[in-house]
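This document starts with one chain, in the form predicted on its own, laid out as structure tokens.
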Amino acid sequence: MTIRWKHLIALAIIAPLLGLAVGWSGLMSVRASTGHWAVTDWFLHWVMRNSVSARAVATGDVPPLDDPALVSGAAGHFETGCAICHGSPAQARPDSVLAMLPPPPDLKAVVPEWTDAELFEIVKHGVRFTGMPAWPIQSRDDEVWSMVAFLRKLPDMDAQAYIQASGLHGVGHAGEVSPLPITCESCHAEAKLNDGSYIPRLAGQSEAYLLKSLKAYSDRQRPSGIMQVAVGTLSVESLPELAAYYANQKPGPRADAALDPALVEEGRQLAEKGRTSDKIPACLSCHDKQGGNPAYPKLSGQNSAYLQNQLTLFQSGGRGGSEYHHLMTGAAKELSADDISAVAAYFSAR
């Protein structure tokens, strides 16, 4: 029998109509309780793995992920947004989650199967048809890499290590994590921070700056997947009270960081004088200035790693905030990587 063009055209018309008829009939089951056929389960996972692997090629260079400072903020976010489905070393997944189709995997078992670039692809973009969401803010690759760094540590974490990293505030009598265990102090407690922390010190910042920052996160004007999830659990009415609390705190004692005196001096020159040839203003003309604008953050004593990261975000245009953030975008534009390290070292030591 010869297959003619009219046969192919008829098939092209009939096949989708037949598919629509099957869908309309209700014969196709969407019950999660019945599970997938083995071949369906294999096919979906096969497609997923091929898709992730293909797109991971375009990820680019993988940054160093062995910095312990990357873990803390990501661990807190994991407890807030991920552990409910994937479980954690401190608490198993509930039965209701295990009844999902497909059930979220135990990450301690599956993380070693993926490369760093593949984990980045999954965390940043999520996975369709599984309930795995994309990262809340697509412009913050630095946060996504922090989560990848945390996931690399997760398989070897016991409950105590996880509680310490995530900032959980204790375990209930039945051995389960207490409700609402994550607070601002889980990440921002002075005792948890050092000069290598990417999490900022809030104690002693002005109430005006803190309130503007919280509102900027809430209004999605300052990009951060971690902070937008955290602030999203708070009412707008509670933000002034939270800002006032940290504004009234006194910064705690901190260990002296091992900073290069020459680098600190270079930073001092930029902070005090700027560099007119590159149109870089003096940092101290706005920041830490007596009688200055209270909406500008205080930089002295801030963590060097945090300052470097924020300046890099300003430089790339990835740092929003209050109505003044464009001033810093312009000021940071001509800073070199060495300039950023020097300025961060100076204010950290100041």
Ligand code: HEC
Second form
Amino acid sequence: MTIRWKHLIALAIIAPLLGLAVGWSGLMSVRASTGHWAVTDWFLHWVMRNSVSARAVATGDVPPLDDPALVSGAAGHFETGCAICHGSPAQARPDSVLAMLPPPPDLKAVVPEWTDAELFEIVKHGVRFTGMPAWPIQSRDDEVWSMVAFLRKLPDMDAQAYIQASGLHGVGHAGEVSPLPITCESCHAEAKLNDGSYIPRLAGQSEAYLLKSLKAYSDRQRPSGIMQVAVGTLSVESLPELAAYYANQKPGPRADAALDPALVEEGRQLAEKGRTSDKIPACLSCHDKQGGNPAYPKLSGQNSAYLQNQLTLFQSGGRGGSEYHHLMTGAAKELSADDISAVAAYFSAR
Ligand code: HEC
Ligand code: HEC
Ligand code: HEC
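If the structure you just shared is the form predicted on its own, then what does the corresponding form predicted in complex with the named molecule look like?
And the full complex, kicking off with our chain again.
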């Protein structure tokens, strides 16, 4: 018998109907309790690895990941956003999580199998059909890279090092494993921060600005996966209390950072006078001004790495913030990379 077009058309109609009939019959099991067949398990992982590797090729250049300051915010976020599934050096996972299909792997064991770009791909986009979530904010690649930097350190971390990095039990109480919740201090404690930190100092910042910033994170007007998760479970009513608490803290003393005096001087010029030829306004016409708008942040004494990172975000248009943030987008537009280092050095030393 020769195969005719008629037969092929009939097959094209019947095959999907058969598929629907099998789905409708309830014969296909979705039970997690029985696990996958070994061949299904192999196939799914094979597809996942191929998909991750293929997409990681397009990731582009891997930024330097050995800066220890990258680890701190990511470690705190790992505790709130990842440890519940993957466990941590300080705490095992509940059995209920191990009954997931597929069970979330112990990352200490599997991280070395992946390249930096592949880890970036997994952490940024998550893994479909497994429960592995995507990074909450897709525009913050810098945050995703900081998580990759943390994951690289994870295999060598013992409980003590992890507690120290994540701030899990508050600074100064490291060593006792008691499941205290992570708090703002886990990341923002003065004692944990230095000039190289990407986490901002909050002590002594303007109360109005702190409140506006917290609202901006919780209303998703200021994109940060780390801060979005940190404020995610807070009620709106608790925000003024937190803003007042930090505004009333005295910024602690800190060791002088090794800043280049010529760079600081360059920054001072720009902060005081701006540069008319490039339409750069004087920063001090808005910031740190006696009687200025309290919704404009205080920059003096802020960590230089944090200031640089925020200026870079303003330039790319991805910083967001309060209803005033467009003022700053304009002010940052024409700054060169050297200008950014200079003003950050000036304000952090001030
Ligand atoms: C709701 C549970 C859950 C949460 C929360 C979660 N993951 Fe996962 N993760 C998984 C599961 C399940 C897999 C396994 C995926 C697979 O087998 O294909 C996975 C896989 C991974 C992998 C790849 C490991 C491998 O070899 O399969 C990495 C890396 C990873 N997760 C990192 C993270 C990070 C970082 C976070 C926090 C930002 C996080 N995960 C949050 C469930 C979770
Ligand atoms: C897991 C670490 C982590 C935790 C926990 C955390 N933060 Fe943050 N916080 C950060 C990072 C990182 C940034 C910078 C985010 C960005 O790029 O916008 C930040 C930024 C902020 C800012 C903006 C400051 C400025 O100068 O613009 C405020 C305000 C703030 N956090 C308050 C809080 C409060 C209040 C809590 C507790 C409810 C908290 N944070 C918990 C890491 C954390
Ligand atoms: C026209 C007023 C104005 C000028 C001029 C200005 N800024 Fe700003 N800046 C703002 C406002 C308003 C914000 C707060 C945005 C928000 O709501 O989050 C801000 C925020 C910032 C931040 C983020 C601080 C933090 O804690 O996250 C940095 C860094 C900054 N400005 C640096 C500069 C520098 C450097 C200059 C000079 C080149 C400058 N600004 C000039 C108004 C200004």
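We call the rigid core the largest set of C-alpha positions that still match within 1.5 Å between the two forms. These figures come from a predicted structure and were not determined experimentally. Positions refer to the first chain, counted from 1.
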| query | finding |
| --- | --- |
| Residue shift check between the two forms, rigid core fit, Ile9 Cα at least 2 Å | yes |
